[in-house]
Structures are given as structure tokens and as C-alpha cells.
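Only one chain is given next, in C-alpha cells, and it is the form predicted on its own.
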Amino acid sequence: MKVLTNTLTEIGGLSVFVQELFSVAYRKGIKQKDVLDQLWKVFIQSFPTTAMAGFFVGGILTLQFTLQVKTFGALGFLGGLATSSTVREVGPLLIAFMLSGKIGAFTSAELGTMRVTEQIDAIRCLGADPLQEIILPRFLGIIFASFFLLVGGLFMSIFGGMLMGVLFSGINPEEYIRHIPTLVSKVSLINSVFKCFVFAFVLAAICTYKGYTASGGSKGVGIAVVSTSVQTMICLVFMDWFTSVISDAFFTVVGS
């Protein structure tokens, strides 16, 4: 009963802590120079933990499906099956667990540690908003950089499995690119753009307030980054599945 009483307690602060930051974006604007240099800097620090996780998420799939396809004498599919998988689902999931402990738990830190030594309390004292100079930035910079990454990431699974392709299944960039079309449709990349979105809306909103809300010190500032962690990894695993449900609903009705 007490866990169930902190997860909902958890999701209302949550809401009323997203709604607050869109009543600001309204109400006050958005400072469009604070929000890119966020993203860059989300970018920058990202970029290569994200390109390597979808380089090896690619590369392994494709050694995966090879053991598959070389059964049935179809190894020209393998680009096709592994690419298919790595966009639909496996690919957005893997570099968004990567993202949360890159960008998550860091923000997460960032902004505790502001809070904790009353850098925030500061603002305010000042006159200035806390939410709009300082978290609002943070919030959309991390969602459109995230989001880049992310696409970025599955880009670099297909490079990563064409290599694996190449080095270890034995055929030709051609052959493994020529079935991609095949098997992956449009529905499938909108999907996966959908889904990356979802996941760094989740990743932004919740190291935010996380880091937003600690309190009790060195020692709440760690709490906030491990239930950064935990919370993201559990809430993208259930977005991964609403998603799934929702864009299959979608296509569902559109299709007939």
C-alpha cells in the first residue's frame, strides 16, 4: 500500500511540476539562447556514448539474425530483419537507457546540487524565475537533444550492421542495404520517431524534477540521481509498451 501511495504521489508531483513549466513557457516565453546552448552542450557530452551504444546495438543484432537467416538460405534478408528490428524497438529503448544515465543522472545531479546549496532559493531571491532561467532551458534542450541523439544512435545501428555484416556474415554493403526498403516502411519510421520523442519528453521531465525537488544534502542530492535512474528505466520500459499499443491502434484505424 505505501508503495503504491508513493507512486502516485510520484506521478502527481511529476504532473503538476510539467504543467508548471508549460504555464511559464506561456506566461514568460521561452529564452530561446539558453535552450540551445543546452541542447549543444547535451549533444556534445552525448553524441559519443549515443553513436557507440547504436553502433554495437546494430552490429549485434545483425550477427544474431545471421545465425537466422543462413538456416533458410536467405542471408539477402539480413539488412533488412536487422535494420527492421534495431528502428521499430530495440534501438530507441537501448540508446534511451544509455541517455538516462548519461544525461539523466547527471542533470539530475546538476540541478540537486543547486538546489541543496540553495543556488535556486538564490534566484528567486533575486527576482528572477528559477523554473524559466534555469529548469525550462534544461527541460527542452534535453528533449530536442535527446531526440536528435536518438535518431542519430539508429543511424549508427544500420552503419554498425552493415559493418557486422560485411566483416562477419560475408556479404556486400548492396546486398545488406537492398532489403532495408523491403522491410521497413514508413510506418516503421514514423513509429520510431514517435517513440523517440515519448522517451526524451520521459527522460527530460523526470531528471528535472528530480533534481529540481532534492533536499537533505550530499545525501539527497544522491538519492535523487539512483531514483533518477531507477524511475526512467521503468517508465521508458512502460512508455516502449504504450507506445507500441497506441502507434499499432493508430495504423490500425488510419489502415482501414
Second form
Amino acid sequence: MKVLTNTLTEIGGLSVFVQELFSVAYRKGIKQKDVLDQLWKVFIQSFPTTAMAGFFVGGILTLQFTLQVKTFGALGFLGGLATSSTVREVGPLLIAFMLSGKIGAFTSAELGTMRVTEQIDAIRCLGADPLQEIILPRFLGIIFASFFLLVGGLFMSIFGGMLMGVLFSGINPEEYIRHIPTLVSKVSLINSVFKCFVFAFVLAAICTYKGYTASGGSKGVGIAVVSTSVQTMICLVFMDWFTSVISDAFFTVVGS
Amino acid sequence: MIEFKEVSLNFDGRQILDKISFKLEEGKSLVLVGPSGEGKTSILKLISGLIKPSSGFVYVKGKDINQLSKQELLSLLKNMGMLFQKNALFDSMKVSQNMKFPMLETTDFTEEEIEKRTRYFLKEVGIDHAYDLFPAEISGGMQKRLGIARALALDPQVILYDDPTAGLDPITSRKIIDLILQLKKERASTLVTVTNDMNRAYQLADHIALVVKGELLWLDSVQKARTSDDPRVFQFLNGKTQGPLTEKL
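Take the protein just shown as the form predicted on its own and give its structure as the form predicted in complex with its partner chain.
Below is the entire complex, every chain and molecule, led by the chain shown above.
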């Protein structure tokens, strides 16, 4: 019962927080320069990690599928099969997990420290709104940066898969790419991009919320960082399932 | 200028303040003294609207601070400066950027004006040489001075100082208090200061109040505080270990 109450309290708090951010953005506007600064900072800091993660996710899946497709004499479908599973499911989720550890933990620690050292209170006491000054730019910056990182990571996963296929599975690049359009439909691509956006939103909302509401000194910052990681991962898995259900329903209706 | 009416404050079932009332007139200086953890800082946070009372009313410039919209509160806060106990400086910004922040965010000053005011205030508190340094690169006394300068950047009518001399050596403490008094004289501002340094309290106060066990004992003038026959006041001001304030220990 307590777990349920805590979960509902957290969801309620997060919803109010996000609603307040949208309200601040609507009433006071967005500081575009600050958003771009954050976007660039987050993107540059995380691109190497994301690219590496994407590269190996694609590569590993290609190697895993090699044995199966060879058994059926269907090596030509290796690229399509590996890319399909990477783009539809594994890629966005694994890369988002990695981003939650990097961007999520960093942001909640940064904001949590600002909270417990009263820097956020100081902003308010100086007549400025901390939501507009420091939270909104980070929130939007992380959404856009994470989205681009996730999409970039997916491209890297395709490249990683192809390279591993060429090096270890005895397939040439042209063969690898040939059946990608056959097995990766437009619907899969749209679904994947939609997932990337949802994951980016979840990540940005949770880490800014947990950092902003941290309390209780350095221990409180630690708790905020840990709960950011845990809650983000749980939410990502849940949203992965949810977006899949929604997309399937949507494209079934549109398709019919 | 500042008025508390029957203000109570509870945190996690613990009563911090119990129906306290006082009125501070414009241009006057109130010093809050009392044992640690008894609610002095909470009074400053109530005045600045950072926390809301569990019951009662807090008026600043005749306005009930808890009835104001978020926007009205932010406007009111532009007329209020606060020095935090641990300074709350923006550690990712240089000294100059800490100073410029409130002016950039809440005024229509031109860049030239902001630069001029930044240099003026830093010179006023004697840390103009630290213009390009980060807060972590300057001493505790200089951080305090920067906190004061930042609190004054918008020419506030009300200034709240939370332990302005904590952790400072006696000479630096004295200098900080002289600075606060000089600035008060120049700007005719209203001050509320929290401190437990009694010498500095006597130096700063038009009025002194003792905050103890949720109560606020208004001691009016320094002279009255010194001659008070309340045993709690006597024990605190004279630093006695035995008495009503330590009965439960």
C-alpha cells in the first residue's frame, strides 16, 4: 500500500512539475539562448558515449543473428533483420538507459546541489523565477539533445551492425544494406522516432524534477541521483511497452 | 514595513514557531538572536516567502505575502535582498556574473549600467580585485562580502542577513558589520539580521528579539535587552549553561 501511495505521489508531483514548466514557458517565454547552450553542452558531452553504445548494440545484434540466418541460408537478410530489431526495440531502449546514467544523473546531481546549497532559493530571492532561469532551459535542452543523440545512436547502430557483418559474418556492405528496406518499414521508423522523443521527454522530466525537489544535504543529493536512475529506467521500460501498444493501435487503425 | 500576526510554523509535526507577532518599522534594524535550530532562519524565510506559515499572516509593505500571486511575489522580492547563512553563491558563475545575474534577469538596465553597478558594488564591499574569480577561489570573508553585494545589487528596501559574521574572524566580522551599517545609513533600508554574536548584535540593532522554543520575545532596545529580568534572556545574553533554556538537556 505504501509503495502504491509513494508511486502515485511521485507521478502526481512530476505531472504538476511538468505542467508548471509548460505554464512558465507559455507565460514568460523560453530563453532560447540558454536552451541552445544546454542542448549543445548535453549533446557534446554525451555524443561519444551514445555513438559507442549505438555502434556496439548494432554490432552485437548482427553477430547474434549471424548463426541463425546462416542455418537457414539467408545471410542476405542479416542486415534487414539486425537493423529491424535495433531500430524497433533494442536500440532506443539501450541507448536511453545509457543516457539516463549520464545526462540524468549529472543533471539531478547538479540541480540537487543547487537546491541544497540554497542557490535555487537565492534565485527566487533575487526576484527571478528558478523554473524559468535554470529548469526550463535544461528540460528543453535535454529533450532535444537526447532526441538527436538517440537518433544519432540508431544510425551508429546500423553502421556498427554493417561493419561487424562485413568483418565477422562474411557479408559485403551492399548485401547487408539491400534488405534493410524490406524488413524495416516506414511504420517501424516512425515508431522508433516517436519512441526516441518519448524517451527523451521522460529522461528530461525525471532528472530535472528529482534535482529540483532534492532536500537534505549531500545525502539528499545522493538519494535524488539514485532515484533518478531507478525511476528513469522503470519509466523507460514502461513507456517502451506503452508506445509500442499505442503505435500498433494507431497504425492498425490508419492501415485499415 | 514588516509585520507578523500570530504566525505559527510546523515542520513534520514539530512546532518551530508558535503564534509569534511583531512589527518592524521602515528604516529600522531588528536583530534576531536565540539558540540554534529554534526558528530564526525560518523567520527570514517567511519574510521572503520561501516558506509559508502553517497559520497567521506575514505582511511586507502592507501586503500579505502569502496572498500574492507568484508574479506579485517576485516583484516584491526585487525590493528585498537576502544574504544566506552559507552565502548561496552561484558556484558555476564568476564573482562578476554572480553580481550581474539579478540585474540581467530582473531589470531593464543596459549592459553598460550593469557593468558600472557591478564594479561599484564590488568596490563598495572591497572585493573588486576578485572580479574574474569563481566563488570557490575566494576566502570565506570575501564570499560573505560578495553575498552582501549581490543582495544589494537591486537597491532593495528590505535586507535580510542570515548570520553575516558566521565563521569569520573578529576583525573581518567587525568590518562586515561596519559595512552593513554604512550601507544601511546610505540607503535607509530596513534590516532583519540573524546572529548569535552578541557584540555584533548590539552594534547592529535598533531592536532585539530572542527566538526561543517557538516564541519570540520582543526586547525592544539594546538597553532593555541588557536589563531584562526574564531568566531566559539573562541566560542567553550571558551565555550561562544553567537556566530555563537548558532545563531539558
